[in-house]
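The chain that follows stands alone, in the form predicted on its own, written as structure tokens.
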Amino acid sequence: MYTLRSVLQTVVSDDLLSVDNLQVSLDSRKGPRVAILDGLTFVVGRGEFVSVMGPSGCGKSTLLNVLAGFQKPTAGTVVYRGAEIGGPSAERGVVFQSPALFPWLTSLGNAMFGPLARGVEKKQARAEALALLHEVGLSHATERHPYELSGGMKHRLALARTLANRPELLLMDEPFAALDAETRFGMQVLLLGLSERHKMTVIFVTHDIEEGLLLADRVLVLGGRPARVRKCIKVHAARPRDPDIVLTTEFVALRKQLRALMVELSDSGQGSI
């Protein structure tokens, strides 16, 4: 039986990733820099997933950009596997809400980019990324070029492109938010499967309620002008993680509670610009 309940944030052993007073500003044309993020301090265990919720322009993909390496920050320290953050890294994947795939490549030659560009010999990066394509249903697609894939199998191929370099964080911003109803669930049940297989550590930054609960150990809320972490949700639920969990009570309650904290921020005005 499972047995959902929120509760104070909490120290996770074994961290792969700390955020220490993180603070972000960016220019403004209008005026004098804007702070975007502010004293955000977290850490992330090695096989946790951590969903990213948060009224919209509160910075949600800002942090995900610094925790990629795209962005430097303008204050605090970002530490992943003891050392700081200083650029971008095979070992941090990213997934982004648009697929974002090479047009000219087959669905296997996309899964075999990156193995590739790092000198992985062809027959090795083949068989991987082969074994991959399997693993995400698209076996039958291994020729076939983006623009003959449907959007729930680009997605597909996407995800498959970016565990090819075997990241242990994978960082995603809302990937299927653009998907019809039906196949953002696939979406969430496939990725359920695969961070539960390959133990993944995840942060994956969602609007929508039910898949941020669905798929994290951990819901971190910012809310703030400049963002902060409002409040971390703990979801105890055991893994492998059932779908039909949305249909319990627990699962309802908290639901119910993290909907009415979102409206709160919302309606508080607590986005960011």
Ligand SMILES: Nc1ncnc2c1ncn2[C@@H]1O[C@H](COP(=O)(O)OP(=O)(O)OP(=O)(O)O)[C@@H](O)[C@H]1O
Second form
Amino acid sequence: MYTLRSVLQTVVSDDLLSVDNLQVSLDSRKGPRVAILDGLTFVVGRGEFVSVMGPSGCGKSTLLNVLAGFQKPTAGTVVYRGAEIGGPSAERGVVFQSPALFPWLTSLGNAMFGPLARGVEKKQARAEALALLHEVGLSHATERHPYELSGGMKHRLALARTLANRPELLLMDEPFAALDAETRFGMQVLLLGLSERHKMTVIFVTHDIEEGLLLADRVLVLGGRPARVRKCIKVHAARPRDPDIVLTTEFVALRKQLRALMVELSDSGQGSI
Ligand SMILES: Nc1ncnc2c1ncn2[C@@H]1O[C@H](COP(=O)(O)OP(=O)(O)OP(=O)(O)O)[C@@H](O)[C@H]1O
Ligand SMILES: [Mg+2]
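Could I have the structure of this protein in the form predicted in complex with the named molecule, to go alongside the form predicted on its own above?
Up next: the whole complex, starting with the chain shown before.
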């Protein structure tokens, strides 16, 4: 739905996404509906990388579900490219913790699936999928099926599959949480490069403070019951970003600041309900 406000917002700003006074209440088993998010307000600019952190159970996945179009807001507005989000769309790609792949298709088949479903011509879909598989380091595995891939390779394929739809906004919910430290670092470096090269806008939920800071232009910290934005931390580090920034004194200071805040929010029981 186009409102005067949403049209003006598109004309006067470079925001891709604007969340205004978002409230989400869900049914609880024991009693009345519980407000999970309330008064949540923030904007995300085009090309910006925003990490979202907060105690377990505070509502990060609920927020991502709203942005993906899987969950309707109870109140408030979520405006994406000038219109309220009405449901899921290929423009907003979602990557979850466990890679969503079709087991009966090869890597190439998985990466071509979205574009073919949207009516892209087969030759073009194949060429683009092969280029993406090359970019994520799977050129040698285009004809393998998911069961023949390692955990890290599955994650790289899931990323390629989502990127094949050329989403303008990438929504990621703890995508690397299940990976070992080395594979996880490889995925972080890969995502840094991909998001910078493709000028993607990314909203990335994580519990890992170093990961959240390394990747992001801004870290939004959620907390409270119901949750709202408790803190917004800017990361002033150059792009393309060097993963070695984690060793700098500025970065270590940010990490300490964010860790103290996360401990404070967890200790005050602002997470699960
Ligand atoms: N379908 C649902 N119905 C009712 N309550 C729900 C539903 N889904 C989630 N919740 C509740 O909403 C709150 C927020 O859940 P959510 O999954 O968004 O948290 P989270 O911040 O992503 O947590 P985690 O860091 O553990 O993934 C939790 O208290 C959870 O119990
Ligand atoms: Mg979650």
